[in-house]
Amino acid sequence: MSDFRQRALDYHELPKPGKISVELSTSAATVDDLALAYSPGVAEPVREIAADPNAAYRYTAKGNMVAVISNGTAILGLGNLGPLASKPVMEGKALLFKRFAGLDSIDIEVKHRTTEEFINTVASIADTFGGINLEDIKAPECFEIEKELIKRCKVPVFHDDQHGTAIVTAAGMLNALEIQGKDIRDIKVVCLGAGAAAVACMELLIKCGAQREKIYMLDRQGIIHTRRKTLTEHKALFANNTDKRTLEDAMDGADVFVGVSGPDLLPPEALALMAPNPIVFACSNPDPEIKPELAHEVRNDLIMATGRSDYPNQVNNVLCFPFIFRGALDVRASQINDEMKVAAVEAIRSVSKMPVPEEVLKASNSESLSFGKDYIIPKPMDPRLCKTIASAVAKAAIDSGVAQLNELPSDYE
């Protein structure tokens, strides 16, 4: 057994199993405390909530609670290993919510026979929470699940594998384009992968200005084009009217490569075909579509990002999902809409351009960091992320009319 594998197992087992626990937020030391906490005192907030459901935000933990829910059909890069096997990942998401945004979170793993059963289960428990974070659900079911739950739930529902990846990708991409002197409206984009993350990334880049007809999306059969049959609804959105068929065809003259597929799928020869000053986001985890060392050997003019923490420019969902929920819950948003996602993109971009504090350098084992080719995305440990992103998201929720509270919390100032 490798040393890292044993350390990972020990981390999850010791000093007690798991990564999260429940703690009391109020006194329970005396008989009087217990009379207030449970019977008979608990009857008073029950009556208040029965009369006005919004009172749940006043008298319970609902407003600071996120459910992390999965069916285990697409766990990390491991595939469909089932709900129970996804529990360490879901506990990990709960840990990140608490660590980075102070949000309480509980993981819920759902067994079901049909997509409808999963949707019904989540919809039935949604009112318990301030928000629902969907995780590790395979495509194309994830699209239907999120769409239906957004319709049926009164609290924000967010599939992080889609939108968290897309938001961080878009923020890093816009900064990389700025550094490389390219206009998003003019770029040719190659996207290797056609699952949930790929579709969400490309749709958000389009909302930021990219042209759909200049995007070439590839799945296992090659370029998705208009003469292919039996395309899913979401692949059909990216069917390009082209005679190009292969990755090499698509990469010829491309400005941007986004990989959300698998390890070592971008050959050096294909990278060499890209336009001057290319941008490569090779985000397959744990092994990217092309190793950064090899990519830099082939092209000395590129900006490179991966999903790994041991290389510059890590595309990491933790840069956004805790703070998006923080902002959404703080103004009681009913959903996380496109305006809030774009606000998060711009907020992440802005943090990249700020001087980096010493504490962030120390936490990231860096001697210096400044906006440029090796620093287009902030480090996850940057304490400015929470307030910057949460306030931008909360303001966008208010401005777009999905917030129940129309003032930002005082601590955002």
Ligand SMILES: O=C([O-])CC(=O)C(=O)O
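We call the rigid core the largest set of C-alpha positions that still match within 1.5 Å between the two forms. Numbering follows the first chain given and starts at 1. This is a predicted model, so every value here is computed, not measured. First, how it differs from the form predicted in complex with the ligand.
After superposing the rigid core, the Cα of Asn285 is displaced by 2 Å or more between these two forms. Positional change of Glu269 between these two forms reaches 2 Å or more at the C-alpha, relative to the superposed core.
For comparison with the form predicted on its own, please write out the form predicted in complex with the ligand.
There are no partners or other molecules in what follows, just the one chain.
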């Protein structure tokens, strides 16, 4: 067994199985404590909440708690491996919520038969939490699931693989375009993959100025074009009126490649066909569409990003989901809307242009980092991310009228 594989397994097994646990936040030492915490004292907040549901934010952990919910149908780039197998990833997301944004989080893996059954399950438990982070649910079901749950839930519901990935991709892409001297309105884009992340990334790039006609999206059958029959509703939005059919056709002269598909699906010969100063985001996890070493061998003029933490430019939704939920929960937003997403994009961009503190250099094993080809996007352990993104998101929630609290918490600057 490889050393890394064993280390990863040991990390999950030791010192005790898993990555999260529940801790008490109050004293439970004496009989008096128990009389307050449990019977009879607990009856008092019960009555308060029965009279006013908002009292749950005052007397329970709801307001600082996010549920990470999956059915395991699209685990990372690994595929449909079922709910239980997705548990390490969901515990991992819970770990990241806590580590980066101080949010308590619990993973819930749902076994279900129909999409409706999944929606009903989540809708039935949503009020328990301050927010719902949907994770690793395959397309096209994820679109209907998110849409329906947003309608039915009073707390924010956010499909991380769509919008978290799209927000971080847009932030990194706008910065990379700036460095490569390209205008988003002119770029030719190849998107390999047509799942949840692909559709959301391309829609957000379009919101930022990219032209739909200049986007070539590919699924397993090649370029999605207007003469293809039986396209799903979401793929049809990207059907390009073109004679191009293959990845090589699309890559010829392309400025940008976004990979949200699977390992090693971008051949070096196709990369060689791109326009000068190309941008390659190979974001399949854990293994990118092309290895950075190989990509740099083929092109010395490129900006390269992956979803991994062991290469420069990690375009991964960890830069978004802890912080967007922090901001949303802090003003009790009822949803995470487009205004909040755009605010997150701009906030992430802004952090990558600030001078990098010593502690971030240390934590990322770097001697120096400054805005440029190898640093288009902040490091996840940058402590300024939380305040910067959460406050921008919270402000956007207030300004767009979806916040229940109309003031930023006092510890925001």
